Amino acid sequence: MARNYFIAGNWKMHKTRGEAASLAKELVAALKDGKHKYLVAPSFTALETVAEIVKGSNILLGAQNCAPEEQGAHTGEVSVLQLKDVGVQTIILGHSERRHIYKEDDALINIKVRLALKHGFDVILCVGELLEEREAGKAEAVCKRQTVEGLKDVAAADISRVTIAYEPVWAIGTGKTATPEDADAIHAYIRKVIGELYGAGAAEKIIIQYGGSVKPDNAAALMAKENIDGALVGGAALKADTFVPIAKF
């Protein structure tokens, strides 16, 4: 079965509204004839600005996180209701920076995943091992735990709205990339885990992106692999001249 490639740009904590607007305009123009599924995830402050620019285009609007509660006394957090209000369609959850810098655990990420799905969002659930975990032979076990725990109590009917992003933490922003073979092996393993949880049909359909130093010169080799269905792009997503070649690999 042919899965549609899904290329997403995570802008992380970069870009003022003006900078975000100019990048979004460049991408709308450059990708209008692109064949794949596309998404950009600006900072919260730029969401409304970028929403106006990508509206009606083939680029989806993503948020980089959400709070685990709908509303209330949660200083500094952003709610799913607020994200829906500005036009966000997809929420990235469990990114390695949220896990390792901000200490989000699987249980918290799972609450967010279920809340986002309940409010009609699509979710990109990020999983991936640290270098010491890979070197200790635990890469599969870590990815399995994060996948299983992240999807706990997610109904079979909702799994079609979930994308998994495999991000080997040791390859994010380091210039190191998992070889296409390494990445494909983990993707195949995650697909098997989804099969155990939701059946063969769901496993066949689920989109599994690769994230970790994706660049114009390695995108095609990664995407050529059977189990790699797209990319969650960080640094290279910040400029049209590096993101567009990945998006149109």
Given for the second form:
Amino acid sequence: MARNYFIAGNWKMHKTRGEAASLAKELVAALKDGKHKYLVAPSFTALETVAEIVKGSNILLGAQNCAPEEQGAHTGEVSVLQLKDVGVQTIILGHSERRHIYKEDDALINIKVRLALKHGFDVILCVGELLEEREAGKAEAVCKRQTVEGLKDVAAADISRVTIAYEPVWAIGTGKTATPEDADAIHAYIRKVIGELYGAGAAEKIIIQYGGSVKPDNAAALMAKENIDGALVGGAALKADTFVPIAKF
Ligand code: PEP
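Show the other one: the form predicted together with phosphoenolpyruvate, since we just had the form predicted alone.
Full assembly next; the chain just shown is listed first.
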């Protein structure tokens, strides 16, 4: 079954509103004839600005995180209700920087995944192993645990709103990319795990993005692989010059 490619840009903690607006305008113009599914995820402070620009275009609006509660006394957090209010459609959860810098564990990520789905968002659930885990032969086990725990109690009816992003931590922002073969092997494994959880149909349909130093010169080779259905792009998503060629690989 053919799956649509899904190319997403994670702008992380970059860009003022003005800078975000400029990039969003460039992308709307450059990708209007693009054939794939697109998303940009600006910082919370730029969401409203970018929402106005991508409205009516083929670029979806993503957030990089959400709080595990709907509202309340949670200083410094941003809730799903607030994200919905500014027009966010998709929430990236479990990014390795959230897991490893901010110590988010699988249980917390799972609460966020279920809350986001309950409120009608699509979710990009990020999974991926550390270098020492890969070297110890644990890459599959780590990805399985993060997938199974992250999706715990997610209903079969909701799995079509979930994208998985396989992002080996050692490849994020380092310039090191998994080879297309190594990435494809883990993608195939994650697809098998989804099959065990939700059946063959869901496994066939689920979009599994690759993330980790995707650049214009390596995107096509990665996307050519059977089980790689798109990319979650960090550094190269910060400029139209580098994101557009990836988005139109
Ligand atoms: C990311 O942050 O999701 C990412 C893949 O970053 P980079 O492309 O910079 O490695």
